[in-house]
Every structure is written in C-alpha cells, then in structure tokens.
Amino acid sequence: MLMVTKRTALPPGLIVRTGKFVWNTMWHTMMSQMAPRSQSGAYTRPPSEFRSRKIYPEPDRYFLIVGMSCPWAHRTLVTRVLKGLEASVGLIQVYPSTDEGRWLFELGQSALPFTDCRSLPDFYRRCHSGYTGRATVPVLWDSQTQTIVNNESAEIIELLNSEFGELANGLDLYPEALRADIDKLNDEIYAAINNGVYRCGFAQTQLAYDQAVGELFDQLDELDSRLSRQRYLCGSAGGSELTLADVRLFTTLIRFDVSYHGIFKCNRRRIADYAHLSGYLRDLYQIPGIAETCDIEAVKRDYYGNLFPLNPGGIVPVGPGWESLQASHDRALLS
C-alpha cells in the first residue's frame, strides 16, 4: 500500500530569525576585518606607516601608485595636476579585487615596481621586507632606493606642493600665511566629512551611525553657507585662492551623490541640493586637467561592486552621473 505523507513547512519565523542569525554574525565578522571599531560600533580608521618627508626633486624618480576610484588617492592626483607634475612624477595604477579583497596590479604597465608583484600587498613586503601591515593608497614610491617613501594621502601632496623645486610650477598651495586657517579647516572636514563618510557607511550600531550622520552635515551646511560669500575655502581677498583644503574637499564631494548618498547611507540631502557647495564643485572640477583626474566608472564599479557587506548583490546602480558638472557656476564673482 502506497503511503504518502505530508511535507511540513518551517516555520516562516524561524526561517527569518534562522537567516538574520546567520547574516548578522557574517557581516559583523566581515565588516570587523574590512573597518576596524570601536566598543560603540563606530568606524576607527588605522593609521597611515610611511610618513617620511625627504624627497629628492629628480625627474622620473617618483611615482605615485593609485586607485581611481579611491578619495585619498585621487588628492594626489589633483594635486599632481595643479603642480604640473604630470610629466616628472609618474603613475602607477592598482585596482580592487572583488574575490580577494586587495587591490592589483594593471598588467602591462611599463613603469611597473616589481614584474613579479601581483598585489599591493607583495609590492610592500618586496619593498619593505617582514611588513605585515595594511597595504593601502596613494603610494609616493621612490624608484631609485625602491622604497615606499610616504603612504598617507594628506602629506605627500604636501610634498608634491612644496618639495619638488623647478620641476613643479609655481603655484602655492599651502602658503605660509593661510596654513593656520588651512590646517584647522582641514582637521574639521576631515573628521566630519572625508572620513565622515565612512563613518556613516560603516557604522556597526544606530548610535555611531546617527553621531556621524549628524556631524556630516552639520559640518555641509556650515561650508554651504561659508561657501555664499567665497569662491574658494580659504584666502586674504574673500576665499580667492586655491589651496590643499579645496583639494581634500573636492575629492570627497565629487563621491557623494554618486556613492556614499547611497551605498554609505549619507541621504538626508545630496550636494545637488546645496547652492553652493555645488556651484564650488563645478567650480573645481572645470579647473583644467582635473576632470581628467575622475573616473566615475571606476567610483560606481569600486563602491557598489567591491564593497560586498555593504552591497551583497554588487548591483551598480545606473545613476546619477557627473553631467551637471560641466554646467555655470559663475563662482568667479565672488573672488
């Protein structure tokens, strides 16, 4: 005699508290080994390990190793641009992988370091033997002595303004009369809006998310409103002059309503929606060469593609762009 017996379904609540279980410990495991934090679940970035200062301003010597997609690397690029370094410094570049989780060598570079380095991570212990530390960009890479020379984003394109003699322009970025005004705002939007982002976006509890969510714009609509009366953030004659500060904000800017609005959850407004912190982001992308220095491909790829707690499906969303970039900003009236 056939006997057929019924199948039993889970219980849906089971099943859902069963899958957030799961899900909750592989994100918190992921997310401890990609963002480091605190006991409040806020974002704590690690330091930089290359902080030397000594160049010597010799053409073809140095190289800057990038990701485009990267913020921090990219100030390094404007910065290279701005000092017409392009043909003196050379590039090198690196990008994410999704599968292992660090960033690769370009093949087929002919100013590769190392022909038998594959990844950022061997490219610094071939440099630097025994190095066990994180494996980041920029890069300022001295071919030469084969030695990284400096590793942190806010103090090489301090040397790249001041430390490369006749082979750079002469534009000042960090003029000794503005470096207290320089240093103080770049120490607040630091804290609130370049690495605010990412305090937002990897919060691990709603408290450190809502502190820095709070901070970010509180500290936009500060400059927004700053920005009403001066083209640029700092200088003698109404914010006329171009310096390091602008530099690290634009490159923060130009990622958010591309990237972090979404992915980094920072959506109570976009900087389309402020005046003139968007006008001031017209202003210095049609600065020229710097548009040359934005790859919003790789930015959409990077974030939404690489960044896997955060966006499991790596979908890439279509939009928006950077069209309205190249629109007036008739900034100039205020210098």
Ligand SMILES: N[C@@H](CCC(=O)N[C@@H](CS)C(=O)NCC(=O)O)C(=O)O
The other form holds:
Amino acid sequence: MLMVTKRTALPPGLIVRTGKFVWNTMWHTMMSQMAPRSQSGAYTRPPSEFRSRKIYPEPDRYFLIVGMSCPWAHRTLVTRVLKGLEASVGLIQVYPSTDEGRWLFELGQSALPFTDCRSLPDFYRRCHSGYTGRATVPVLWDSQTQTIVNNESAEIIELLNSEFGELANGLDLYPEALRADIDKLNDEIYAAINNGVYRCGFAQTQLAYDQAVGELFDQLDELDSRLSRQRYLCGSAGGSELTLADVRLFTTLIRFDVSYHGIFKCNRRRIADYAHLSGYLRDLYQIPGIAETCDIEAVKRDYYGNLFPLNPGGIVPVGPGWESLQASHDRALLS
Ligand SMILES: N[C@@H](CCC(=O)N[C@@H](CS)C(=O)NCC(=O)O)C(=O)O
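In place of the form predicted on its own, the structure of the form predicted in complex with the ligand is requested.
Whole complex next, starting from this chain.
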C-alpha cells in the first residue's frame, strides 16, 4: 500500500523572522568591517596613515596608484592633468576584487614595481613591513626609496600643486590669497558632501542616515546658490578662480547621479535637477583632459558590483548615462 507522508510547511512568519535575524546579523557584521561606525551607527572614516610632504621633483620618480571608481583617487588624476604632470608622475591602476574586498594589481602590468604583489595590502606591507592598517587608494609612491610618501588625497593634490617645481605648469590651484576661503569651503564640503555621501550610504541606523542626508542636501542647496553668482567656488563673484576646492567637489558630483543617488540613497534630488550645480559640473568636465580621467562604467560597476552589503544581488542599473555632460553650458558668462 502506498504511504503518503504529510509534509507540514513552516509558518511564513517563522521563515521571515529567521531570515531577517540571520541577514541583519550578517549585514551589521559586514558593514562594520567595510565601514567603521560610531555608537549611534554613523560612519566614521579612519584617518590616512602616510602623511609625508617631502618631494624631490625628478621625472619618473613618483607614481600614483589609483582605482578609477574612487573619488579620492580621482582628485589626484584631475590635479595631475591640470598641472601638466602626466609625463613626469606615473600611474598604476588597481581593480577591486569582487570577493576579497580589496584592490588588486593587474598582473603583468609593466609599471608594477614588485612582481610578487598581487593586492594593494601586499604592496603596502612590501613598502612598510608590519603595516596592518587599511590599504586605500590613492597612494603617492616614491620608486627611488620604494616607500609610500602619502596616502591622503587632500594632501597629495596639494603636493602635486606646489612641490613638483619645473616639472609642473605654473597654474596655482591653491593660491595664498584664497587659502582661508578654500580651506573653509573644503571643510564644509568634505563633511557634508565628499564624506557626506558615504555617511548616507554607510549609515547603520535610520537616525544616522537622516542626519547625513539632511546635511548633504542643505550643503548642495547652498553651493547651488553660490554658483549662481560665480563660475567657481572660490573668490568673489566675477573674480572666481579654479582651485583645489573645485577639484574636490567635482569628483563627488560626477559620481552623484550615477551611483550615490541610487546605492547610497542620496535621492532627494539629482545633480541634474540643480540649475547651477549641473552647469558647473559640465563646465569642469569639459576642461581639456578632464573627461579622460572619468570612467563612468568603472564607477557604476564598482559601486553597484562591489559593495556587497549594500547591493547583495550585484545588479548594475542601466542608467543614467552621462551624455548630458557634453551639453553646452553658459558658465563662462559668470567669469
Ligand atoms: N582618506 C583617504 C580615503 C581613501 C579611500 O577611502 N579610498 C577607498 C576607495 S574609494 C579605498 O581604497 N578603500 C579600501 C579600504 O578601505 O580597504 C583619501 O582621501 O585619500
């Protein structure tokens, strides 16, 4: 006689509660490794550890190690172009590993200094034995002493601006007369915008997210109004000049609609919705040589594909494109 076993289905409530418990526990564990947090669940970025400012301006001596999706590394690429340092300061690219959560070198890449370093953490340890901190890009590397000079983008761009003597052109992106103005804006823009988008995306509580997203859009609104009167961020209306403050804002703005708006939930508005910030972004993008430093596909792919806890399925959205960055603007009228 055929025996029929009666299978009892698990109650849906139990499945949902168990699933949520397991996922939440894993999510918090992975998030706290990817993004260190405060008691209140707010993202706290660890400080960079290599901070030398000593440069011996010789051609082919220094290299920048960069990942194309990284906004901090992008600052150094833009400054290298603006200062005409492409022929003197070399570039080494790294690529994010989808499963290891670290940057990898492309094997066989000619400029790679040590053939046995597969990953950026290997490279940091090779240059500074016993190093246990985070292995971040950008890195300014001295091939002569085989040491990392500096791994703080805010300082690397100042060094590229002022320490490469005759190797660089004479454009001053951090002029003495504007320094107080630049520093003040940099501090505000860093907290609310450059790091602000990460504070939104890496928030681990609703409260931390609400606070970060509020500050982000308040600051964007303020800058939009400032940029209605002047072409660039610093200097007075009619007399503004391109400075490092613009470089620093640019690399966040260009990633905004493509990645931060979606994956970091910075979605009260897009940059395209701002009357002046959108033209300002196009203006900077269209400076000769700058478009070549921007790799939109890498930005989209790396944010959506490699921040696993924020997008476990790894699906990369189709839009938006950035054809609109080529569109005309009337920013020159503000000069
Ligand atoms: N303070 C650094 C931050 C650089 C940074 O966070 N870079 C990210 C890529 S966007 C990174 O390399 N993260 C690897 C890690 O934290 O292990 C700077 O501005 O130079």
